[in-house]
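Starting off, we have a lone chain in the form predicted alone, written out as structure tokens.
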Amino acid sequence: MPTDAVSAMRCPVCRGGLSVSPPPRRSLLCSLGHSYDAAKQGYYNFLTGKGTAFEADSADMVAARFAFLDAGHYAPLQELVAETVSASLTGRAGASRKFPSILDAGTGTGHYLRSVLDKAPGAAAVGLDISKFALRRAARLNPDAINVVWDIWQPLPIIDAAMDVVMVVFAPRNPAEFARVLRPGGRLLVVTPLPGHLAEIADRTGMLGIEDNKEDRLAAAMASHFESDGGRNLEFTLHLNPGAVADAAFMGPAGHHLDRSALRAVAASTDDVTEATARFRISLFTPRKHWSGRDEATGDRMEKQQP
């Protein structure tokens, strides 16, 4: 179990500091006695009480993910997200911790993070997703994190200014919340869809538009917690056989509404390749205001972002 990883967690229900039970190794506890078992799959479910009121992705669309994902279709996006916070953690690492540290937020299947610990091996790294069917793949892909079901619009269930990276791909943010995680000079990675993303194939298969103010709703929803730090734009072809289309369309949000048989009927009616433009925005962000005060997972004195 990667223990760098758990010492920047904290108990969802009294907030304590957590640590690994002993051999087998394979329950989180805190202080006060709660415990959180590993699945089979080995991830963690932290989710208590009624849970969480959002809709998690289905099996289905789970499956979808996958198969999209691990044919290379976002190849791209997955190598340029990787490279950015490999940059990003360049010298995080303090005299007083071994390895810089990632917060995957909405970690999906895992891809986007496992092409990240590929090109920074031995960062402590949590995955977060509120799909449990989602998690069963993350944990396979990503052994070497910890990967647990939570709801990213609640209270993370990690401490204080823990984390160098926080990296939110296609995936809700929690502003307040990523800012306390962060520590100071930490980064905010942000990836959305641009208006006209896989327009090609959009309107055909039911998947949900791109508004055109998106950037700009992304950059005020941010502005109280951090501050831009530039990012780029993303641009490539994909070609499409039908049922990578039928993948792409179900494996977002509009599988939610879809009917996965009808739309693999639809996609097959198509031709056997379809082109079709992927268009991304990669935004950073940095902590806007700080305070001086104590890490709390090392004791060292820093200065912290103040929400």
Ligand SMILES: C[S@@+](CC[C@H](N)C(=O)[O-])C[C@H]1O[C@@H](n2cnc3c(N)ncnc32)[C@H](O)[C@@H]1O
The other form holds:
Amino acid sequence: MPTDAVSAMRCPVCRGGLSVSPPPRRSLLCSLGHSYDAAKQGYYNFLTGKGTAFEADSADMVAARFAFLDAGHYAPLQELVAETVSASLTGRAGASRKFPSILDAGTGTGHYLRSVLDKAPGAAAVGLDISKFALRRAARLNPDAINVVWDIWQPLPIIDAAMDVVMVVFAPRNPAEFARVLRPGGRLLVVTPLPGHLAEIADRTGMLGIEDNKEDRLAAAMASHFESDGGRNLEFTLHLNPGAVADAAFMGPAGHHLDRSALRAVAASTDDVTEATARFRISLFTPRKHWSGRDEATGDRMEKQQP
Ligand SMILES: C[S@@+](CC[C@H](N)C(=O)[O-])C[C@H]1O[C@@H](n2cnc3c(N)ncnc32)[C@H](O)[C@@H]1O
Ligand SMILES: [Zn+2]
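Could you drop in the structure for the form predicted together with the ligand? We only have the form predicted alone so far.
Zooming out: every chain and molecule, the one shown earlier first.
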């Protein structure tokens, strides 16, 4: 059980700190007695009993993403994310904790966090995702992280200023909460697809297009809580067999609307190997020293000065 990560977490009900239960150490507990048992695969579900308005990725979508990532098609992106996160962890001026800490918001199958932890062994890591199908896989891939079913749009089960890095790879962004959980001087890393990403297969497979001004919209959406800290683009060529073409389409947001077997038939009618260009942007942000917003619990306007 990665106890350093647990010390960065708070109870989703009363917001008190969490600790690990006595042996066999399979539960997380707060001092008011709220208790969360590990599922047999090792993840925790903090959303039990609460409805959520968001459509989680299905088991099939998660299986497609797992197969695609496990085949290494996005390895150059995983490598660059891992390098960027580990560079952000060196020095850690202003950090109050002994071990570096990382939040992977929308961790999915956990492949990106795995690459990060391989480069930063010993880091305390929490992976959040709304899909329990994704977390079953993530918990197996990253037993050295705490993996929790949670909705990024809700107040996060993480204590204030606990994280050195928050990483968000193709997942929803909650700027106020990311700013709250990052320590002063911490870093937010956001990965988004660029216009033209997988354009060669997009039309054929019904994938959703990427808007041209997505980068500006990202900066604008983050501006209330974050200052831009640069970033870089990454482009590389994929060589995809028909199964991988179908997986690429099915694992993204369009997967909610596509029929997997029809997609496989379309993909199978194409060349043995299709070349497609992956285009990504890694954007970096640092929390603003001073921001104003609404209190998450009361909805009141508030001003916050980072210590
Ligand atoms: C496109 S996937 C990316 C997953 C992973 N980061 C990757 O790149 O492989 C988006 C992920 O965000 C998760 N997700 C979507 N809405 C969410 C929410 N409101 N709260 C938490 N996770 C969410 C999905 O379940 C999915 O695993
Ligand atoms: Zn509690």
